[in-house]
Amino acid sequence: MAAIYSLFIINKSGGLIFYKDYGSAGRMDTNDSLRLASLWHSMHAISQQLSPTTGCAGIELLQAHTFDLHCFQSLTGTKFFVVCEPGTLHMEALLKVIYELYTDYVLKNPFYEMEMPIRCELFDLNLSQEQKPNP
């Protein structure tokens, strides 16, 4: 299995509400993971409203020589997004398991509001089972 960098969600208004990192070798502090949530969330939205297509969603994929961007949105405007290793297969499904572990155990938690940031140790703790990160 390929290896993941990091893991972001980002709320309908462009805030982080979280980040993993799994040991990516330039690893952010948390004002740089800020900044690079807060620009995927803008060019996401202006890259619907330029798109020559009609009822475009978005960037889905962005791919770097040294990183592939892959971002799922979900219809509430929250967008999952994980940097992982140029040619990573599956990554879709992974965004889409990803947000079912959100709506079981974040959304569905009475103590989590809305648009803030994610403190849910269920969630946690199924995320790493869902996703190892390689040695």
Given for the second form:
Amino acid sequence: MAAIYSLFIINKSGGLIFYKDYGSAGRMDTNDSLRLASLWHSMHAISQQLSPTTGCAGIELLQAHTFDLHCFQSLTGTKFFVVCEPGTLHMEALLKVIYELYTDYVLKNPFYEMEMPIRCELFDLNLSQEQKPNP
Amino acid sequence: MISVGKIKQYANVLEKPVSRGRQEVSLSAFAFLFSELVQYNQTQVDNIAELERRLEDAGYAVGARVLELLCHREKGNRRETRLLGILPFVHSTVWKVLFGKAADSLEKGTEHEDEYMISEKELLVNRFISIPKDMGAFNCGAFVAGIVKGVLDNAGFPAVVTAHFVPMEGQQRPRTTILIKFAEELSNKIYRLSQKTFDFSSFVPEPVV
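Swap state to the form predicted in complex with its partner chain from the form predicted on its own:
Full complex below, order starting with the chain above.
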């Protein structure tokens, strides 16, 4: 079964606010994950400029030999992207579900400051419950 | 033929019927509003105890009004005067109107005579809230404790009401208990009213001068 390697959430200025890895394959230390997040943020922005068609919203899928990267950008500029095994299905739907969990357990939490790293117990709890069906 | 409904205009706002209104409110809208209430109060206070008190005060105002409204709507302008009547009223009627369902359980405290507990697996107000570790035992359910206090105080049963997290084995999230401790002056009233019959021989009438 295809599996997810890691999940990133970046705020509208490109800073990493949430990182979770699900397997030894995708594991990286804090500094690397921060670098990767800002790298992706820049690439996403540049791709919008490079696109030959007008009205491009940025990269949604990046496919490589060893991984796929699916990205979802909300209307406010918060980006959710997941690095997974090549050929994993239903990642778009998963990203939408994660976005819903974010709006519920992070944005409605009075103790969460906007654009800061996410430290919400309920968000982690529900996220891991979401992941359980995936091996 | 199309008939046009006419909305009856009331000259005086006091003559308008106290309608049931919309039964449903968006949970997200309430959650955002409550979140903003907590955030606003956080900016006004220095410590957690103050914050809890402020949330309780906000709830108290709600409780006072809810009591009046529900006595009129649900109970036909009759208010509970017995302790054993007001507690189920809070546990079922008030909870149903505010949160959509009756509270999970109502228990009598074992240690003290005048302590009662309303328990809920998860309070509606706490549904989306994760308390950060450095806030210790703070519970946004203090708002609900304030509502209960408002109802009880205005019904003539002064009490100290607090909200606590009670960890349960086998469950990841702790249950919430609203602890109601009735004031000292009520203990006599509780004892007397809980008896089925009055014993008038125990009354010593004051001489009328």
